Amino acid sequence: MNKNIANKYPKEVINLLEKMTLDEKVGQLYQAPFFSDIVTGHEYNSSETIKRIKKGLVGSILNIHNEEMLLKLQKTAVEDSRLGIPLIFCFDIVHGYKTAFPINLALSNSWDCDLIKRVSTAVAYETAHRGIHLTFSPMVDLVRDPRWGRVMESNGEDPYLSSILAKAYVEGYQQNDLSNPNSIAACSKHFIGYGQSEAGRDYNTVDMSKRVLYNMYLPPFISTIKSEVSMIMTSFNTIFDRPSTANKQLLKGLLRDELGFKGSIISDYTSTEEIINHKVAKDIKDAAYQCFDAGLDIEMVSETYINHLKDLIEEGAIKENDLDESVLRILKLKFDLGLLDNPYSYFYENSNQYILNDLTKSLSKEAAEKSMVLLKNDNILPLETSQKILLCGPMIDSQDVIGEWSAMADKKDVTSILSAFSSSDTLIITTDDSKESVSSADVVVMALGELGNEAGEGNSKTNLYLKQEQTDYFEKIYSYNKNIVVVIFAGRPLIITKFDKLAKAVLYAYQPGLEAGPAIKSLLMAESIPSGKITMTFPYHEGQIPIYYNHYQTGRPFDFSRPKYRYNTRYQDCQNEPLYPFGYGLSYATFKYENLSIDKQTLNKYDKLLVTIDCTNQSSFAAEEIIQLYIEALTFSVARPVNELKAYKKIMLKPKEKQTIQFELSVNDFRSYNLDMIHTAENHKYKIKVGPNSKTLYEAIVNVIDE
């Protein structure tokens, strides 16, 4: 073994490797399936998996949650195999184990890295006490197309914000110490570009330039690597005309050599054998060679490695030293998790005491309150206790508001809107939606939306409208009473233009998890104040998709002074602008921005730029505001976005309070990959833009010198 390689790993790991046969080494690279009610693809023979565990031919197991079976399998590995190497148990725990938190897209609306770190810490606590070692989270794919069902797992469309939140997820799960019994290992996914699948169709082709990859899609992964994420998962798609799982340029060249990632690289579910469908491999053996040669360590579920790597090594196509390094990475993760010392450390008697406790449920409610976004309010909210409130709509008593990838969360544990309002002794409520009852109500709270399984993996859509029967229901109630507050549950931005026009208020609840009803009641009654801001643009019409804030300018931009002028970038039947822009969200407070200033006119790479702006809460509500800072390159060697988020601050303002907010920028904040793929700001003028969202901004200009 290469001494330089050996020096990177603990002695216990090296000693274990030296005892292993070639078959046992290959086995560590196999993540086996096992019978589970959590099925995300093909089903496999569980008895065959047990046989392989006894032979030391399995390194990890996917998606089992039954503690009794987990313990049985671990005992089989430790007590019945020759070397007794423990298994790693992995599970897709994306926004909660038993306590369901809001879906990740909703959580990103909080812009609150402390909240997300606390949420992922709570998720890790529940998970680690139920026998699971690793979660396939965070998902840090940049998303721009709401037709793609997996936008619900993401942090939205901005690379800077996603990078900040990705770091919080990893730190919450791993807690900088995998030996901590309350922590679990994290796996960031999907490397890379999956969020730009053509037509928003899952598993589809991706085509982008290297510059777009580096500027937009790579930063969140870099953030997780700097946070020492344990594992990275490849994506299903092709990129640069090669499937990611067999893309040597990306896995060895970019992840290993350029970014210095030291953890394990794992395929997605059967994506190794699927490179045959991509027509880059002729058969299963060729697939095994190409994926391993590209730098893939662990194969999830497919059996190309377990069946062919040994032959490829004996034939000389693959070097055993390269196999050794993959095995060492896996063994080191088991060492870091403490499994080599105590394989049973994640098992507890009466593990139910560690789940669904009051603290995690309280955190779920807080997360839901901060994740929902008030999109419209024509002075109808907040509700008053003296009002007669009519509750209606197909989702008003629904518990199906958890969303996909919610692990062991149970809809029965969800508190609905109706249940939350009904528990109050001070409110006057009714659920009678007859014409007479609706007409006599002071305000109608109507709950509409998607069910939990209408978004998520494999749930791409072309029709992003609410179902026709829901629209018909709204129109019927609207004909009786115009004072309607619409609450919408969804896993993605839907086309809600009609509701924006007609409803007096729109609260977008996403899929908020366990405490859906209490959180919504709290927001509508001003027990807490809306503060969420959307991280994914809402289209006005589905024909605009993909639509996102950080787009490039065209040579013929839309001319607002001549809206019907034909020869510029426009639609003849729809506005260019989205219904709601990135960063948008209302509060019950009104905030005034003024006095934007910068402390210098020229910024060089040895100095800092201080940006200040005053923000005043003009209302009687104490409320949080997310103040956003963007830049715009006025010239550059290649096209750059019209706006690029570079900083934000979330502040609490008392009624009538004014605060002077400061941002400090360096030249690095202005850098982008230029014509020669150099990360530089070049020497140009830039606009500094500060405001409440990506559309409403106050501007200053600075000259940036990067030489």
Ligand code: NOJ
Given for the second form:
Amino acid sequence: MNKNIANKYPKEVINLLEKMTLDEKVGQLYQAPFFSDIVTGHEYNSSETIKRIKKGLVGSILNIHNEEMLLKLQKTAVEDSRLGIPLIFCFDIVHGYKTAFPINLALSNSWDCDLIKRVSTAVAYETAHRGIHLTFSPMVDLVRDPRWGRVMESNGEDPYLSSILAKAYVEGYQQNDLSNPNSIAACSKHFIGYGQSEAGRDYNTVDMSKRVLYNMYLPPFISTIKSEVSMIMTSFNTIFDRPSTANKQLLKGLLRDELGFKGSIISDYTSTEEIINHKVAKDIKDAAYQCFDAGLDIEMVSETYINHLKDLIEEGAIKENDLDESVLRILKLKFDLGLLDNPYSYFYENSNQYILNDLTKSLSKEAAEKSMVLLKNDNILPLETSQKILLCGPMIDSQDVIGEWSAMADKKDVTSILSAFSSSDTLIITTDDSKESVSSADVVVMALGELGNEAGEGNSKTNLYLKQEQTDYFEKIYSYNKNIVVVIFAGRPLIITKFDKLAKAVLYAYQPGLEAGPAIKSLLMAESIPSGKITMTFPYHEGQIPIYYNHYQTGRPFDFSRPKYRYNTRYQDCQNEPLYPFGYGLSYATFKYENLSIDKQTLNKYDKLLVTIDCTNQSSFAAEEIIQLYIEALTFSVARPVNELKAYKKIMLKPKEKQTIQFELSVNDFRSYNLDMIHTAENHKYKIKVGPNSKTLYEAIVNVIDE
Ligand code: NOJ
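Moving from the form predicted alone to the form predicted in complex with 1-deoxynojirimycin (NOJ):
In what comes next, the whole complex appears, and the chain from above leads the way.
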């Protein structure tokens, strides 16, 4: 073996490789299915899996969770196969194993790395105690189109925020030490561009410039690579006109050579053989060749590798040295996880004691409180204990609020809004929605929304309005009483313009997990104060989609002083502005921003720019505020977004407290890929903008010199 390769891996792993036959090597690159209830595509027969494990032809297993079965499979691999190499068990633990936390899009509204790290640490703990070694999370695709069902798994539309949160996930799962019995390996996905699926239709074509890819879609992946994520999954889509699973320019070129990613690259579910449908491979063998040649290590579920890699090597189309490297990567992961020392270390007696306890429940409640966003409040919230509260709406007692990819979580463990309110004996509540009862209530709390399975993989939608019967119900109740607080459960931003207009308050709850009811009650009663801010723009109308804050300026921007002028970037029948902009969210407190200042007019390459602003809590609530800093390039060699988030701070302000907030920026924060694909700020003027969301901003101008 090549010395350079051998030096990169532990000697245990090299020794193992040296004993392996060609078949066994190929086997390590096969991730087999095993009679799972979670099948997200063409179902492969698992009946061969045990036989294959015995022959040493399986490296890892997808999505099984029954511990007895896991143990049986591991025993088969260790005791009945020639070399006894243990399996890696992989499972999509996306926002909780047994304890369902809010969906990831909701979690991102917290802008809170510490919270996300605590959540993913708790998730890893439960998962690692149930025999699972690796999660297919975090999903770090940027999203701009709420028709796409998978926006629920993402960190929203911003590359900077998504990068920061991606790091928190990886650190929480892996804890910088895969041999730690409480940690699991992470896999960031889907490389790359999947969030830009055309028209929001799942698995669809993606088309973007290399510059957009580098500026927008790549940073979150880089962040996971820097955090030493163990694995990266390719996406289903084509990009630069090639399926990413067989895209050499992206896998070998970008991931390996340019970014230095050392972990394994895995396909998505059957995305290898799907390159035949994409019409870039003529048959299964050709698909195996093209994916491997592009740099793909592991194939998920489908069988192009196990059926053809050996032949391809014997025919000389693929070099055995390259196969060896792919095998070494997976063996190294097994080594790092401690499996080569003890293949059974993730199995526990009475493992129920490690999952779903009071601590994880209270973390789930805290996460839900910090994930929901108060979108409107016309002086109706918080509720008071003396008020007569009417609880109604189709989702008021719903437990279907944990969302997709909820692993082993059980809806039966969810506390609904109704149960949470009913458990309080100090509140006067009713659920009688007759005209008489509604009219006599002080406040109506109405829960509406999407069901769990309306978002997630394969759940693209063209109609983003709430169901007609929900709107009709709202209108009926509204005709009896105007004091309505609407709580909306959803996996994506829906079109809620009507509710924004008519309801007195709107609390967007997303899919908040197990503690939905208690968290909502706590926010409505001001036991905790809303602090979430949206990470995905809410359209005013479906026809505006895709709509996102970091768009380019056009040559004919909309002119607010001449709204009717025709030859501008505008709609004939709808405003340009979204219903709520990125970064927006209310609190019960009001915050005053003033005195934005910068400490220099010109920022040079080795300097720091200090940006300060005063923020005062004008209310009597102690509350958190997320203060956001954006930049705008006033000139550049290529078009750049009107606003780019570059920093933020989440701070707690006591009643009436004023704090001076300081941000430190360097030239790097102003850089972007320019006309020549150089990452530079060039030498230009930039606006610095600070405020509570991407629309309400205070500005200063700085000259940046990057040379
Ligand atoms: C398909 C999904 O795209 C991916 O995110 C998931 O990890 C795999 N199926 C495995 O379930």
